[in-house]
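In the form predicted on its own, a lone chain appears below as structure tokens.
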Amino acid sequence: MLVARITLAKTDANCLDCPIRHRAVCASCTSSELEELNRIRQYRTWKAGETIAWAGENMSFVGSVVTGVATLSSTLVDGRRQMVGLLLPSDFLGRPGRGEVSYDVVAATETTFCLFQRDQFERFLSKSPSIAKELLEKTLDDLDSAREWMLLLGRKTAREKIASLLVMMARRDGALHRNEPGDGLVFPLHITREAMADYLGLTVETVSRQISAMKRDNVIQLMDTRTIRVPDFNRLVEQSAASSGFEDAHHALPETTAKRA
């Protein structure tokens, strides 16, 4: 069995100063729990395009995205490839209790993880109900999002798919900075149009046409190739034909933000 082994590095960063502190699995940790996590956590950065883990490998670590975006992809025996998920800041990689990776994990941008050796994290998890609860909530939210994504792929039009992805990214960026998305919102589009096409089950040409049409209709404005401005956020939501699930599931601002700050 292949084993994904990586070189980790300690940093001087403090957990209390972490940009994902209020959304990561450690969000509800007590001060003593944070101190213990701070002792065992390490950082690792991958450049855009680098593989973090291959499907089928036994991954010796788990952790959360601090900055950047990574993709989850699956490849069929004949070489056909499908992106099945995105890891955005505060998302968790790995499954305690099971080492094998189900998907290829690749850095879409320069991506930094806060990582833990899996055996150390599992021992910590066994005595930390708050971490176990946050991890369960994230898992259930991911399940809800996956079900909504099935609706998106099966029933939404190309324009609705792209608008849904933009709404999700906008809300995640807003939650990360503790801001509710609104008119005039500016957020980074971390993935390429090729990656968007792969993720949404569209062709690159269709993605480009729909983005150009949304720009022409002033639904979005392109500040540059990777930065989006939304003049009217409600209009973008309407374009996504949003249901109550995918665009809102675990992407909204946490109710307990003030308590955790």
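Just so you know, these numbers come straight off a predicted model, no measurement behind them. Residue numbers count along the first chain shown, from 1. Compared with the form predicted in complex with the DNA:
Of the two rigid parts that shift between these two forms, one contains both Thr139 and Glu36.
A rotation of 13 degrees carries the smaller rigid part relative to the larger between these two forms, according to C-alpha superpositions.
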The other form holds:
There are 2 protein chains.
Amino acid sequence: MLVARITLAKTDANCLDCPIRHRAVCASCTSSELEELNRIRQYRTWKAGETIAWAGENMSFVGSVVTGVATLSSTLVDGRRQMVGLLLPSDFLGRPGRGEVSYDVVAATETTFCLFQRDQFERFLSKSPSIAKELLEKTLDDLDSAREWMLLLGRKTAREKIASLLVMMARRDGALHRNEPGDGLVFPLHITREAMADYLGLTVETVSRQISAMKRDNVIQLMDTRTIRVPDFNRLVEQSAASSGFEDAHHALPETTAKRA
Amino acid sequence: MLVARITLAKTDANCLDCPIRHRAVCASCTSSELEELNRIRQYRTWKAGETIAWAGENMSFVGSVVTGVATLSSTLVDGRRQMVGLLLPSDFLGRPGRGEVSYDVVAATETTFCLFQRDQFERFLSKSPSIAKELLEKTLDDLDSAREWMLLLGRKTAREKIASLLVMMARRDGALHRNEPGDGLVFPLHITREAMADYLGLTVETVSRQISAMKRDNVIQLMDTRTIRVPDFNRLVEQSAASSGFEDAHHALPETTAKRA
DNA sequence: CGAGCACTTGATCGCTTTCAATAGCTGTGG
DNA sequence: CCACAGCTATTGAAAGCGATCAAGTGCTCG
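What would the structure be for the form predicted in complex with the DNA, rather than the form predicted on its own?
Now the complete complex, all chains and molecules, led by this one.
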């Protein structure tokens, strides 16, 4: 599995060098605020497949993904599972004012967080309007993403679901920015077919079949099972049944600074 | 098309008499803050079926539902529609910092909002940490609701979806608190079968069939098409495939003050 | 009393799931 | 180095659930 082999968490490094410095909740902190955060923060890394928190558990910390990918998912009593969120670098985990976590949080790849004790963070939050504003902004973005996904889960066909996921992955990867050197758009999936199925509300078999079908139709090609090449991105977008609305406007022209795809 | 016909509102009433006074974003405002809000707020009412805002449109105001029910929904190019949220009294509509609305907002019943000009509200927000905190809290609740609904849309059967909706409606109605006088639990649905279908990612036919089936199995009874009687609430809950997690803990014992079911 | 709408019910179709087998890849130990 | 275990992924065949197409019922309001 593509393990992002991690060099030790440099807790002693400075916030100013942080890879998510300008996108995380701390993005608009003043330098004195940053200094304080710097004192109370802590890096921690989970290996791919490790569970970071179980639904219902009490989590004493909150924080941001620095590197890696983590998933949020819910499970029904009989084991049916649905992914309800994906945490990427700069995304925030945890709810101020509530320790109990609502979903299983699992590291999909090796994942490093920048963590704070929840009570310490809450104290900081109440003193710092800038971080509160960023957190609200992020939460609203998450809400928009969740609702966009509701449309996908409730109304899209299997084919459209896969296409939508690929579009999202491509945009988020920022692959669209590297100019296409004639050999199309190439980007990695990071996650297993099972995780894709959990995300899309499908079975692995259906995911696999639809990917094969899109390959047959030459909408995509597989470099290896987890690396996609797209000859014509617009054709992929067409197959994703993009909504008639305008809610895509904010990430239609993806930018490295885009919040969430 | 349905143009927002506005009946006059009693803008002259005082915030202190407001029915959502203790649950809306203004819940923890100081009395001087309330006075200011009182000056800049405005009531406005839409009739059932009227569209409050179209996806993509620019909305110059934000505000809270005072009475009534409004729906948020997304539409695909070919007309497939998915409801992505339900606005009930005390729920907030609008996104500070962004005028463009992401979904169609439609009054399901006659609905009255307490509105603010967006720029005025934003100015107020940046001065008032208490209202900012309430808004963050509400947004986090909305996010939890949306994710719970993702599980329903992605993994539950038609029967389970209907049962889940009924459980939610019953809890939200607060019907559970009125003691059961032996004649079971009775509560209104407010919405049409079509709205139910849009919410659950089903067709009207399937909704209708499942309701009939549950009637046959004596899980529910219909007083009229939009009033449900439940002889044994636990049996209904069982059929809703409540998740194994604990994310229900916060509304498991429904309270009149519960944020969102 | 009839038009329009919400809802119900029936028959059939087809997409996705389920069940089952196979292929491919990776790492481990003889 | 190869054999084999354990995964992940693919493919096939069959079944089932919800969608679609099509009437028909019942209620409300003019």
